[in-house]
Amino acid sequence: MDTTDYDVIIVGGGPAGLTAGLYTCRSRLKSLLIEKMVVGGQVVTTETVENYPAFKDGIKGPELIQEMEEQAKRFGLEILTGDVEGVSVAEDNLRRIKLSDRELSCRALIIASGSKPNEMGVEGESELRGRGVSYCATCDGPFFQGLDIAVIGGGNSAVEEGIFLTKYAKKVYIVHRRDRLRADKILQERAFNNEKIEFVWNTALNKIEGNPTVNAIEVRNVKTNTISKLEVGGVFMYVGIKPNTEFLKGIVALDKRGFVITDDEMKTSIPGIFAAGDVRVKPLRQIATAVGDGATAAFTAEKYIEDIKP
């Protein structure tokens, strides 16, 4: 007797997970997507997505995710809110997913749990989180109306969110430890042409000050070691990401940073477990690449199930 709960379970509800669910459901596989928080992942915190094909004027992040979710549900994708605590491979060749209140089984598991912003660990960061320290401009930008604020980082996220924050802030300092940005050229051009943005080059964040809310940051010039202060009412941190793979340790192969190692077909080191999107080792983490990963993972999972299904 077949007691499998699902053909496919997908962990993570960002673009990779939703695309995987769309494809597995269209293949008539009984599919469940488990999302810890809000469906959409980091995309729902993005003001405008400009580099996803078919939207010539861009599209709001939440709007794009809503369209993806409704499309996947139309083909039968079930979505469950829950926190995956562990994964195991049973003797009956099923993959078992442990939640806080239940255990579910499936033939194929797709990991699309994404990533989250890195914390710098500087003095004052954890103490002032939510009181001037933020990792999401779209979420918190309106709270900083008329203030001077600092953005830490020099990549796409830092520059894009710095530009967005000029809607609210009096001035935005972009503090970067190098003398040039890593962001896409079009974003750099917009930032350089924005009179509200001031760049603080070759500079690292030492600590964040404030009581009860942020009122200044201490910074250090990495070339001269000169210490100085910037009086700001908020700090937005964009210094890289780390994968949401705590529940996978000891199950599939991870790289030294914790990202899932896969091949081109999204296969992990364990048969029947696949990974897609920002959670896996890859050179580019964008919505477009996440969607491609999700489609590939679903296709490979379908072929795997065809081979093992009685």
Ligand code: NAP
Second form
Amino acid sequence: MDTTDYDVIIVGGGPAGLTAGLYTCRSRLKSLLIEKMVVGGQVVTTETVENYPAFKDGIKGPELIQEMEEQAKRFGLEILTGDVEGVSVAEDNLRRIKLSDRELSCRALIIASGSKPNEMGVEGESELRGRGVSYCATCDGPFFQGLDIAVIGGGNSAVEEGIFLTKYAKKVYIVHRRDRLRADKILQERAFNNEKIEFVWNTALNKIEGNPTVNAIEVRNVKTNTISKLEVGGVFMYVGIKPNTEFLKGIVALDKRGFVITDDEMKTSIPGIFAAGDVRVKPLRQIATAVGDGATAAFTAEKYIEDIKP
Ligand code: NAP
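For comparison with the form predicted on its own, kindly provide the form predicted together with this ligand.
Next comes the full complex, this chain leading.
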């Protein structure tokens, strides 16, 4: 008979991971959730969540996560802060998780490690990161009180965070490479009606300038190729996301952008390893879909453990 540290280990403490933990604990599986930084994932950097059911007036991102964490802990979920460096499949049918200071084993592993914002790789971006270049409006917005700033992108993040930034900034330019937004219509309406927001359409970011802090961006109109400058004290980058799957390379099947490929039951290409939330290939990345994934992954993991247990 094998000995294992846990029945289930969950990597990542966003809504998908916390929901998976809630369900596995209620199934009386010994469960550990490993989180690299603070529990909550991208949600903790969201000022207000308006599209998660049951909160008719919306709820602050950190508050929603605190509720989820306390609920999962009430049923016995253990939470450990740690950086997962690698995952392997052992001959004894256990999954092993390598952390910097120890190795842990489990029967089933649920990957819910989420995603992080893409970098664009333009001149000035890495040099001025933290000195006017930001990827988190909730974290850095207050530093831009009274300034003109630019937001790059046209998705939900760019538009939602652009609206949020009008609380602080004098003016927010939303610079988008096309002439149509990808963001939800309700966010578009709010942005179009916000006097502090000016859209800069069909425009690509060429470089970010300033020393020691950002004072301008150089942009190019993609239709006319005209180059111009916008004088801004900050630039927020919201040009999509990339998955946190570095520790999974060569272990489970990933798509070409690095997202984990799963079936409808959240099974990956390796038995006993499941994935849930933003980290997997899926059409809609929302808190509502992440919690659904987490519940499904927990359910499938439980069935898997029942099948392999002697
Ligand atoms: P996203 O939906 O992928 O949008 C990325 C935006 O950046 C797109 O408008 C894209 O332009 C633009 N872009 C990508 N690469 C670019 C480049 N190299 N140069 C210039 N522009 C570039 O990403 P996201 O807004 O970060 O959102 C990530 C996920 O989280 C999405 O599934 C989103 O729906 C979800 N989310 C939901 C909410 C909410 O429900 N309230 C809030 C935040 C995020 P194109 O449009 O031309 O492709």
